[in-house]
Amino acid sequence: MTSKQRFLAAINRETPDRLPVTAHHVLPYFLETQMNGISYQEFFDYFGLDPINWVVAYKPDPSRGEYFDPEQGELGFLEPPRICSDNWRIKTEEIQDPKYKTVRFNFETPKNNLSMVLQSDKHTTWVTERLIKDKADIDIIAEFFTVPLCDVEEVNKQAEAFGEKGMIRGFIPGFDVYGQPGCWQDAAVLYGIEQLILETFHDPQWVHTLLKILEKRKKAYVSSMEGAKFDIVEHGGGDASSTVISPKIFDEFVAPYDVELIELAHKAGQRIVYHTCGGMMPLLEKIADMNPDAAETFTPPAMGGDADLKEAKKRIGDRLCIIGGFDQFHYFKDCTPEDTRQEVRRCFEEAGDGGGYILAPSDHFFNAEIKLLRAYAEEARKCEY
């Protein structure tokens, strides 16, 4: 099989020739100070991976009055495209700081001006200003928000010059500047998880119209992917794992909506995973139950989360491709390569049985010994079905 037939095999629970094997993103963090500056796709070919080829291709709704931002610049690592119009414009302003590059990003519009500052060192990037205040701002947002649509054209031309070679994977878009693909996790990013979470209790309706509101912007661009020849979009996010929140509050704040966007995208013609790194056991059934064609990313107990591959795959391996898994945090540093190796066939003896599995680190890694990458990818390969 090519890369891509394997992938596809997986997603569509059948049996490939091997275990699919990748891993979610390579950071540039990674690729800068661990291998001389190679690129993403560099990086799968030099360990023999099944590579994945994000597509972030985003475009302006001209009947609206939007067009891309001409002060954006340079795009950083799958940064999208930010959309603006003549009442959406976006400002930012650099804030010295002694340790961390810091921007606040304000939002104009003809009524009240939002603002938003991140922060940023060498490997990631983080939010200190919530975009939302004052639960005023949501109307703000909801009067003069602007809505990026899917380039399919773009998709589809990266598609074809990627070929067999690998999956094309998109996302469904976060918030400008900073988001998440959920409406729950994006919300969380605006307005914070903890506060967010306390509002669930003392004004729940306020947190289902902000909800409502992104759920919107996200419906949009969901309808525009019909044509995209994506094999995979990711939806979700960590904040709606059961290391943040309780089964209930994903019952009555993730899932209704997150399963209308998951129905749209089946109706245009695409396949969704859900990514929820942290706890997952506790909410099995109930993302199965939303239907996608995928989950992760199955973070494992060592690192902070619950996951137990041979349980979940027991209890909804016949519902959807579970993808993850791997314990990148223990065995891509300060072990054996036969470590490694094992820990690879265990990811395999209890998810891969009959297909519907795709091995990856369970999400990022900053840093990994090559000795180590490449022993998990040999020994991936060598499971063979």
Given for the second form:
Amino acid sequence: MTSKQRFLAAINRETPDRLPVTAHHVLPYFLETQMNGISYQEFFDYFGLDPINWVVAYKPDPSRGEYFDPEQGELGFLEPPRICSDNWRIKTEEIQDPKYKTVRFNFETPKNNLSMVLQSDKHTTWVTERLIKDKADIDIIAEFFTVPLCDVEEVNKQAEAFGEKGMIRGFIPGFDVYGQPGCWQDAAVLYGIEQLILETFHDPQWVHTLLKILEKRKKAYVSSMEGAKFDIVEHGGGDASSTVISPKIFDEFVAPYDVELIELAHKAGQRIVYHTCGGMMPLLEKIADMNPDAAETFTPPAMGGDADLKEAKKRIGDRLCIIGGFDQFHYFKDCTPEDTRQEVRRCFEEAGDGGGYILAPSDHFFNAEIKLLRAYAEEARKCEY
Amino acid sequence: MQDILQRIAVCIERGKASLKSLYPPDMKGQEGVAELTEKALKKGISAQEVLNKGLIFGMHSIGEKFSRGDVFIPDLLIAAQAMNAAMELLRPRFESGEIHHKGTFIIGTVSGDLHDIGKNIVKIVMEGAGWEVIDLGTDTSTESFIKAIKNSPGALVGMSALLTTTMLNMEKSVRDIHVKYPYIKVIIGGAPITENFRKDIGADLYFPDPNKLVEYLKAGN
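Having seen the form predicted on its own, can you show the form predicted in complex with the partner chain?
So here's everything in the complex, that chain up top.
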């Protein structure tokens, strides 16, 4: 089988020739500091992993008076192009900070202006000032937000060039700056997760209104994906995990919105992987009930999650493909290659039975030892069906 | 007397801060922690008893449920908000010395790490157990920890990290704190932290769950 066929067999819960083995995200920091700056695709080839090609292809809708943000600089890792209009202009401003690169994003509208601040270091980027500071700010977002559409032609061009080499992966777009695929996850970025949780108790209607606004924008994109040759599209996010929220909040504020997007994606001929980095076990059936084609990341307890792969396979393995479960904190560093091989075997034995499983680290990693990555890939390739 | 303290504990556990609180819906229109605390004090119940048998009891109960996986972080957050409503009323009595905290706990997310939900949960559970918590926030430098210890020399220190990259910064902070204050206990926690890592960096204690820390301290350690 080619890597692409292998991935697709697993996603369709069929039995591939061997265990598909990949890496979720390979961070630029890792490639630059530990792999002599090799490219994203060279990384997969170097270790003999089944490759993923992330494709981010947006286009504006000129009929809405929207256009690419002329002020956006070079795009970062997985950073989408921003879409602006005369009523939604995004101006960036560097703020002097002795420790971190700090950027303020000002959203200029005919009514109030909004702003948020991001900081970044060599590893990652984070939000230090939330966009929604006042509840009424969401009215501004609702009135003036722009809508990215899927550039189907560009996706297909990249898919054709990639051929059988591996999987073409996309994601449901988040908000313009630091956006995330799931509606709840996007809202958490814009308002702050603790604040958002407390509002579910005090002002649930406001939370629903915010989620509907964010969902509307995502729906426009998902509908435009018809014909795009993605192999899988990411949805969800870790703030909807059971290590952050309760099953009750998931039922009331997460599932109703995210399930509509999954249905719409299926209508557009797309497959969805629901991403939950964090606790999943109390939510397994709830995730499967939303009918995604796959679920990830199955973070193990030793990494702060709660995944029991064997139990997960038993409970939902007949309903979706399982992706992840490998403990990259402890088996990509400071252990022997034999330990890494055993961790690969554990994952395969617990979740690999009959196919429907893709081995991957439970989300990204910053540091890894080359010999352990090699052991990971080699051992997985020996896991034949 | 027992009745009102029990009602305070139930309100904490259910997250009912005050009469005005709309949550939980089945307690709408009922008195919350704020009103019941005021009422208890007016009845002559000592502030220390309100604290121990009402507020701490309620937080302990929800904390135990959290440890067992019966409730989740949102339940702790809303309970903590209810507890804060009472703590505002009790604050002058702490300041006057009428009531006392069990001790002081300094907490911060380690240098370079911006994640705070785990740290905040530990803070909630420790405050709920009757400790004064000095929250240094995220991205806390070693110097900030040392400055806080200087101001509260008998405190315990808690340090959290979520990332494998930032957990390595704990080593320097722990070492520098121990050089300056060898008697200070430094407790570490966070998703990537293990007991082996604690031993490697010379921290004093590691707990995978904040309630286990509280149990450890309750046992008189």
